[in-house]
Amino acid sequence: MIEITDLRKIYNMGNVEVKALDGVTIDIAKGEFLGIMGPSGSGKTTLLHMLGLLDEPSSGKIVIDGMDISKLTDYEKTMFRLYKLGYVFQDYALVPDLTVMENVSLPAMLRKDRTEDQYRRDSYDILQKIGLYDRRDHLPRELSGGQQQRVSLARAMVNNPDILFADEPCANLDTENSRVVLDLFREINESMHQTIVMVSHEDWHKEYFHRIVRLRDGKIVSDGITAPSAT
């Protein structure tokens, strides 16, 4: 599904060269729920942005579903993101003046292969799945933080992406709401065989992951399968 080879990202800060990623090599299987963990500044979000085509590496290779990403034009990358990838961010990134339904529908509306009836039906279905169908006409400010993050997840899933990327999706939530969101991630992963790559700094989140890659100073320091959690 994803093959990463010798990935590097270097930032030049004046005369100082900062290695945000320093030779990362990893494969991610289809249907895997992968956690990327490590201390602040370890390169977690940088790696996620490289994989999600939100930033470009300084060197190295990323192949997603057989496609060498470096060979795509900017337009092709935009279409690849729209049709293949979904994103959940820690700050929800919802449009404040749009309703829940309108926020969820946005990515589907941009696709040329969806009629209005199709994307409305898909949006209804995913809102029912996450338990927020009855809030579809509300604005984001009328929802709790946990509900807003669930809307963000619904928006990411409305196009049925091949890969779902999540950057610290529970960073602004308390433990109870974090579990609600993570339980939804787990349900989506198991019921839809959804590939999920999630950045987290919370140690207890590891019970949800199939496998954890730990970074430090832009390098992989461990890569292992987690023990099954008791549920």
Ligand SMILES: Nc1ncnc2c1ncn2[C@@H]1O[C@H](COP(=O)(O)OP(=O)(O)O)[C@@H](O)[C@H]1O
Contents of the next structure:
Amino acid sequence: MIEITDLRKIYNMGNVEVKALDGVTIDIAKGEFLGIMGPSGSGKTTLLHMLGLLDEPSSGKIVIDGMDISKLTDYEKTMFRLYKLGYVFQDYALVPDLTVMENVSLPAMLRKDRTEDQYRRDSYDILQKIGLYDRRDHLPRELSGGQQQRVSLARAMVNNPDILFADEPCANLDTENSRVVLDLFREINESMHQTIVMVSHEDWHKEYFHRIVRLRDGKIVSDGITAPSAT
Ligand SMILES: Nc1ncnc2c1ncn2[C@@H]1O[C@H](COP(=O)(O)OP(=O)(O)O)[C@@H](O)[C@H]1O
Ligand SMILES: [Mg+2]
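Next up, the form predicted together with this ligand. The previous block was the form predicted on its own.
Let us now look at the entire complex, which starts with that chain.
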């Protein structure tokens, strides 16, 4: 599904070179729920940005669904993101002046192949799934952090992407709300077979992951299947 080969990203800060990614190779299977863990500054976000086509590597190769993404034009990348990928960020990144329903509909509206009826139905369905249908006319600031992150997950899911990327989605949530959000990710992974790549720095999150890649200084220090969780 995702093949990453010898990926490198070097930032030039004046005359200092920062190797944010220093030769990362990972194969991610379809339907896998992969956790990327590691200390702050280890390259987790950089890796997710490369995989999510939000930034370009300095060298190395990423193949998604048999497609070498470095060969895509900017327009093709935009379409690829819109149709195949979903993103959830640490800070929710909802549009403050739009309602829950409007926020969730946005990526569906950007697609040219959906009628208004279709994307409204898709948005309602996913809002029901995440349990916020009755909040659809609220503004983001009227919701708790956990609810906002669920809206952001609904927005990422509305186009039914093959792959879901999440960068520390629970960083601003307490344990209880984190569990609600992580349980939703798990449910989506199990019922809809989305491939999920999630960055996390919280050790207890590892019970949710099928496999964990640990980074340090832009290198993989371990890559392993996790034991089935007890929950
Ligand atoms: N845009 C950038 N310009 C310069 N350095 C960057 C940039 N983004 C990240 N870095 C550096 O790359 C390294 C990895 O950062 P990052 O991927 O954000 O780590 P993590 O998400 O694991 O905390 C850090 O040393 C960081 O300072
Ligand atoms: Mg980060």
